[in-house]
Amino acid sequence: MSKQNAIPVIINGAAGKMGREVVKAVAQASDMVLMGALDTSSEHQGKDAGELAGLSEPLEVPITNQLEPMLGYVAGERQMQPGVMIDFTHPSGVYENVRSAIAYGIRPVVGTTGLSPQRLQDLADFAEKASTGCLIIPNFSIGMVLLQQAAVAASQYFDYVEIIELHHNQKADAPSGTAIQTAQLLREMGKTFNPPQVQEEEKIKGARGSEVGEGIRIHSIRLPGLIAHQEVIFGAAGEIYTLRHDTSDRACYMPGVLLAIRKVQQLKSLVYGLEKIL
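Taking just this one chain, and keeping to the form predicted alone, what is its structure?
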């Protein structure tokens, strides 16, 4: 595929663990071209994104921390398809990153979680006014989408449920965006879960996790050695039904990331969740 027909991609957070996987995936995709690699880490400035990601040959794309010039550069490449910015950064900066990308006509695909409902709505309004596609994906794993669909189906028959999410200890936000999304899908079933059987008393605050509405609780675990894992546990008299998804390699997210890059080109507004584009 010629450069003119390829999708130009910027990766924000390119030096992180997920960012490096995305660099490799984009570099190996025949219909994409890596135009920029961004990261705020001072130790990685100027390094070749391909070499940092472990590719056998350099991509001749240096790591930089200059987001606005990079967005302007890609937006100015009029002979190419509209650009896409992948964001795997930190919750504290993702809102401004996405607004900046949309302002330049660059389509954001966001894997960073931790945005508040108000900020999500602000971004949705901004994207719609700009008629610019934006995808915010709490989890790019197709397996996780299948787990959530199974949980929704099970919720019709079980009145008791708890969600446990387990992540590495470098994850900044809790609960995870995926767990929050799973709880929201269950809440949309229009029922209240976990009717109380006793008057509970938390002797230590938070012992019963976070109540996120309709009686659903989320429990967060952070430990080195973990990547990303989630359990949805349903209970009824005499039985337990457990749904669990485990991640052992971040490469499992790349089919979802590449799908999102291709699909966001067709959108004119913000869409939340991988299941919406499958």
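This is a predicted model, so every value here is computed, not measured. Residue numbers count along the first chain shown, from 1. Rigid core (definition): largest C-alpha set, two forms, superposition within 1.5 Å. Compared with the form predicted in complex with another copy of the chain:
- Assigning each C-alpha to whichever rigid part's superposition fits it better places Ser30 and Gln79 together in one part between these two forms.
- After fitting the larger rigid piece on its C-alpha atoms, the remaining smaller piece is found rotated by 30 degrees between these two forms.
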Contents of the next structure:
Protein chains: 4
Amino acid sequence: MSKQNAIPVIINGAAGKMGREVVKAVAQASDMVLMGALDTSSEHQGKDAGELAGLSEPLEVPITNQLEPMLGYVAGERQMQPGVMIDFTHPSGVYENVRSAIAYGIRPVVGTTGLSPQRLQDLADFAEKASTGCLIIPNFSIGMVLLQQAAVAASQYFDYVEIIELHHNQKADAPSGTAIQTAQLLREMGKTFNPPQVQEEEKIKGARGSEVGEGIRIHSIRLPGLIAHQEVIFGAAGEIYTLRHDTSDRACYMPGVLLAIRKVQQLKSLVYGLEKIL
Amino acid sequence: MSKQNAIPVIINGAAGKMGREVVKAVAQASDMVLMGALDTSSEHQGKDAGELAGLSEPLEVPITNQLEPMLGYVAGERQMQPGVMIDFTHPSGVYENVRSAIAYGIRPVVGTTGLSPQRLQDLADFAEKASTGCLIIPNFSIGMVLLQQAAVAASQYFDYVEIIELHHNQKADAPSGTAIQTAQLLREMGKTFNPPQVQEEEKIKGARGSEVGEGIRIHSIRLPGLIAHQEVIFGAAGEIYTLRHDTSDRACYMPGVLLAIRKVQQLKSLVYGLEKIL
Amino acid sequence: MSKQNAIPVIINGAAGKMGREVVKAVAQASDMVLMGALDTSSEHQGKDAGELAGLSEPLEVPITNQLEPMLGYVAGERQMQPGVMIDFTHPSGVYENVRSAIAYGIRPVVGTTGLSPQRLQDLADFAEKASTGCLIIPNFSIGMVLLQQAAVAASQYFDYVEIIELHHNQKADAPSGTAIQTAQLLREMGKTFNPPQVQEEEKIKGARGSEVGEGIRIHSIRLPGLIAHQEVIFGAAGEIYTLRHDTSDRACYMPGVLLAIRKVQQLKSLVYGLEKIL
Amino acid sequence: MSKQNAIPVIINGAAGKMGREVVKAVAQASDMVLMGALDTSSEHQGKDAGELAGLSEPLEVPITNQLEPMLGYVAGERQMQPGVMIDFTHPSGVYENVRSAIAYGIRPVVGTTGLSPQRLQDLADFAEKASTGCLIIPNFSIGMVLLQQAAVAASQYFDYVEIIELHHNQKADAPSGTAIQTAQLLREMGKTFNPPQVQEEEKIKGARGSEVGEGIRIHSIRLPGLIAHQEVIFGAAGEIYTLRHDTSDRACYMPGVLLAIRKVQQLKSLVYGLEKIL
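Since the structure above is the form predicted alone, I would like to see how the form predicted in complex with another copy of the chain looks, so please show that one next.
Everything in the complex follows now, all chains and molecules, and the chain you saw is the first one.
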């Protein structure tokens, strides 16, 4: 690969679980070059990002905590495509990181969640003025987006639907954010789901699950041995149509991350959600 | 088949949905003879039980509502085995039906639910004194008993378990009686299931389902297109073990009914539950 | 409902299993009127189509075997919308039935399979000349079309896929026609699926299933208790995305049949496949 | 814990994937002490077994390749229970390892597969003469043994059964050894499964899967994103009973390994298979 055509990539949060996975994915992508690896954790400063990620060869990219110099360095690189900064850090720092990147003409791809609607709007305005692409992606799973799109398509023909989500028992909150999001996508169809056929009676409270708005129920299973699974079940007279997504490894997010790195190059403003670039 | 070896069978509730299915099953069993078909519904009096059940040939057994003469007739039959009365009627009449049958030396096999513990005890005493077998079977599904036995076996090695039951949306109560019974069988193991690993938080009430006693959660799905399904999911580090039973037709109860007819012949007292005769 | 706005419907094959289900569905649709019920079986001539279908009230539409007079009668009805003929008959007669209907200006909706490509083309030419809508629908399940469309969408992002289809053990052929069709829809994407990662070895012949073209494998399960089920499983690093359709009753085809009756009114030529009118 | 009551454990193959998992499990078991860690790989000699396994603290047990001295050392330990040697090495060396251990009075627990029936018999004779317990366990998954026992129990009441096994697409052989073993356990019931109801026709070869003996079919799915899964599906009129085991991490074998270490202490001869000690 000639460096002239490559996309230079900086990974912010490179020592975290997702960050390390991204280091590997970028290193293996033929159209990208890892140019910087940032992390605020003191214990990893100076380590090789590739070795930390478990690659057999070092990438000769040391972990550092100096964002601005790195942005300046990549911005000054004239023989490659415009740079991209991947951010898997903390809600506390992501806003400043994104502003800094845009100021240097570096396109942010953000997987960190927790930005307030107000701050999201600020960043959108900032990206707009700078005519710089920026992607905010709360869930990088292409499979989950496909499931949600298929569910929305099915909801035009099915009036009955329930959601089951299953996760390991280290997960404290229920229902999962993704299951709630799936239910909300269906509700936005402006249709009344699950008109009751009988007067239901819960002999034990909670049996019929949680209800998002009026109508769509989510059931949350928590067990060791589970990882992250979601099932959307549509029913009609004489038939059941089920969509299921099972996640067993962070590797499943990498196709979405690489797609985002490639697509953000073509954008001139802030875009929210992986579904917008599929 | 020589009539000498056959088991003479009376079906009480022969015009109901289960009754008709039993008429067919008994008619096709080579070791049984249908001798009487009772039903209190006026519209079916005098009709042929076989034709009503959908058999192509009449059985020449007319529906009647006279129980005592029928019991006397079968009790007087000296060339066959002792008679059996299957009861799929109503909670209001089943107690009297069973007493009458035992009084004539006819063995009852009861699928009708709703007998109070007191009346069950009375019938047990009555059968004991008469040295007459009697089977009370709330669920004739051999598959479900196998599932429950496998769940009890698994509960010795797994500490985490949840139950999902799925039924058509004409079912009003949740959780299903069978799911509650499965959870209670596990609780009787005297073990604490599902010790929490984190402080759970239900962001929407009901997400984590209903809880039988302290520990085993049941989630109830209701959709058209579903029939009757139960799933018991055991989890441990790195593995999931799932038992699932799907019912699509009352035909699935007939092997249990025929087994009960054969086994009640060997009993001298009242026995409760299909699992006792497997 | 005023008869003026209704769609007059003739059902050809009204005494068959699908025909009876269609009789019920049309009778319950507020925008349709059942005007004729045809069947060649001698045993049902003159019977009321509604009673034969299991409705509690007769429809006062007797079963007949005279197609032409019926077509003429419906064609002469000036106060309603143009008539529709549903055909669930036999491969031997369907070609003539469709030609006759079109000749009278009656729109055919055909669920009978087995028309040769040549005869399909003839009918398309015939409908074209007559500017009359005609629908040939080998599978009326909207749920299955949704599954296939979701599978095609997923195939753009997933390179690995296998199909499992499960049917009752009265089904002689394997794989099912619908599973083969699903595999062919994926192959038409022009992509190489399932590039091998290792040299596979079947220790027992057939373990890896059947292969449609080069690449997509179908596995056929046959058991009593199953009805008709299809599962398309996509895999990628760290994730599995599964689409499943379960059929338990012919009722599931009725939304597709009613949709076809409404849509054929707006067509001026022959259209093949339910997916074209969704 | 007082060392007096502990079981001293040697792990042979401690640098392998399973070996490292066993190091962690033994280190965390309150009734065991890791006394030796063997591995023939030159690159790991002298490393701390705990650190290599990913524990945060070193265990102060260095990897060595000297088996005999280690066996002698543990055999000489008089204040603890008799020692146990876990073997997850290679088919080429396991026979000698086991003989050596027994010669020193150390009980072997062997997960290495590939011993010929002849050599297995030799080891059984050797253990018998020495009155020393020895466990040969081809599959340490308690969940899988429970599944197989539940399948055997179900096979008394169900006549129809098929098996689906699903693995990642790095697995070359099909069907999986465990699925074949499950089918053989069912065949040993001495029953004819799956009597055909129709003349089956494979329109594409392989559709109906592989057949173990005459009757039980196994279908093998291979996809990235899958790990290791087995499903045994029983069918009867109107019902389906499914047993499924999903493995996502080697951690799932550790309860079986720890159980074997405890049970081998009570044995006086060679025992084959985890099911014998449940």
